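Only one chain is shown below, in structure tokens, and it's the form predicted on its own.
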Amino acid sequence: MENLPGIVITGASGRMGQMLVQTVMASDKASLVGAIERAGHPWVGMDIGEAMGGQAVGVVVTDQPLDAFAKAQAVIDFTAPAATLQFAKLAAQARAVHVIGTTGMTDEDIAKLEPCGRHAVIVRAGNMSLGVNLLTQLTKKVAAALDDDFDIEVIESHHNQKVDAPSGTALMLGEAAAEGRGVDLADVADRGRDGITGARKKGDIGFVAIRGGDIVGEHDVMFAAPGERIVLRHLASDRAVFARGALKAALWGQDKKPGEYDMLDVLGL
């Protein structure tokens, strides 16, 4: 276990975060070698297999991402944008890959990480599935086969502790039908309908967030116009895709020159 790449999981108590420590601990290719939690947190000091319901693991939880992160090569963070232009910083200190599953950041956050990926290999991604980068590339294609007669609608739902809307994934699916049109998603975007609206602007590409229960993640791209519709569809049904995904690409990150990336570029697509 030695000479595997040492992973680092921030916010180690989030859904994501035990999805996370499961699925690096579970794997041959790689050990966990740290988790982060926010100053304050009951899970710090502890360690994290204990802290999760199980059996020791030897790695306790610490609210020092730094120390943490010069043991590793690798860091994955699934937390909030503030906290990721942190460990953004910290781990191009450290030289380590940083595999962002982040949501929510704005133009402006990602504008920062600009100055890290000159230091270390940044792999960012609305979404690190397999079957959502397909979808993307396949709502690229199908967006640049047809005219603005088809109306795009970008339909997501997600759980209903979700922060941010639309999702990640839905804004990626966005982008990529707006670069299929050739036109710019911040022109065309529709992200809010309430009232008398008046009728739908042809060419915007709409987005429709559904929140409730325990949904994990799905993602409709509807393609709609006189007489017919196309819908792309994925379905998530298990946070270890995203995990599994994540993995990959800190892996996938190993022996890269430091620069920003995504998951298109892990899966070669």
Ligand SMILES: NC(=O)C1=CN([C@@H]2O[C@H](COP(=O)(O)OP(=O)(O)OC[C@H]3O[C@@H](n4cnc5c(N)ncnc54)[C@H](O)[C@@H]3O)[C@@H](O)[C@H]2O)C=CC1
Second form
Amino acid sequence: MENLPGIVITGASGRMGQMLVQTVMASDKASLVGAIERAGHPWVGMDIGEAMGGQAVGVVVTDQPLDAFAKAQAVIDFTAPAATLQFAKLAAQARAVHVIGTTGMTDEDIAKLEPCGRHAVIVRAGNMSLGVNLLTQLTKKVAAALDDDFDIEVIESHHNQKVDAPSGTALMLGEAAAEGRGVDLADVADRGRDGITGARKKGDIGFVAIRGGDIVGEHDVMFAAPGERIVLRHLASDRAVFARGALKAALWGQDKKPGEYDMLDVLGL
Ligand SMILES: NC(=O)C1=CN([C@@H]2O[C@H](COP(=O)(O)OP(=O)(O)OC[C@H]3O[C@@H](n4cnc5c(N)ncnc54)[C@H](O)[C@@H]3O)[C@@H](O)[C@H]2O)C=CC1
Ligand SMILES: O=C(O)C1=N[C@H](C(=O)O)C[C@H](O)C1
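In place of the form predicted on its own, the structure of the form predicted in complex with the ligand is requested.
And the full complex, kicking off with our chain again.
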């Protein structure tokens, strides 16, 4: 047990945090050595197993990330952009692999990770599932094969507590489609239609965000032309797919050189 890579979960009380705690606890390839929550959170000071409604597991939730990171080989972080930027500095200081699932980061936020990636391995992806990462490759291929008679729309659906739009996954799929077409997504993205928008601009990649109920995460990439449509679809019905991907990334990163990686690197796609 002692030789297994030690993992810290940030945002341990969150939807993904709890799923990650369960996934790491159930793994025979890693051990849970820390659980982080924000200062003032009611779980701070409690055993994470008990806080989640089960047996004590000997890991107390803390709001002191550096102390926890220093004892770990990897940090798995599905929180919020500002928290992730803080954690990136601390993980770099501790030389721990930092797996980032947090979405909603701006280009400026992402640029701030660069100095951290000089000291530690960072694996970041808007979606850690095998299915979505494979779908990005299919999207790129289909976009490359079709001309701009095919309008590309990315449609995503999520639960009613999600705070960012378009989803990180939708942006990954949009990037893949743009890459396949040989264009820059920033030049063609159409992210918010409302009112008299005018006709659709040829070559644009549109984004549509649906929010409701407890939808885990659903993504369609639609290629629509006169007389026919192709729809590539991924449906996630269990957050375990993201947690398994994140743990895989944490283990994969153990023998890698410092730098910024994504799930395509981890999965070899
Ligand atoms: N890349 C992927 O595969 C996936 C990414 N996500 C992303 O993960 C993030 C979290 O999603 P959920 O778990 O649904 O959200 P959530 O709101 O349920 O959990 C976020 C947790 O982070 C904690 N947190 C916020 N600031 C903190 C700080 N400074 N220190 C410590 N803890 C802090 C909150 O207290 C909360 O417990 C979102 O950005 C979401 O889009 C979600 C699922 C899959
Ligand atoms: O917030 C979520 O829940 C999810 N976020 C990720 C995203 O923004 O794409 C991944 C997944 O779809 C669930």
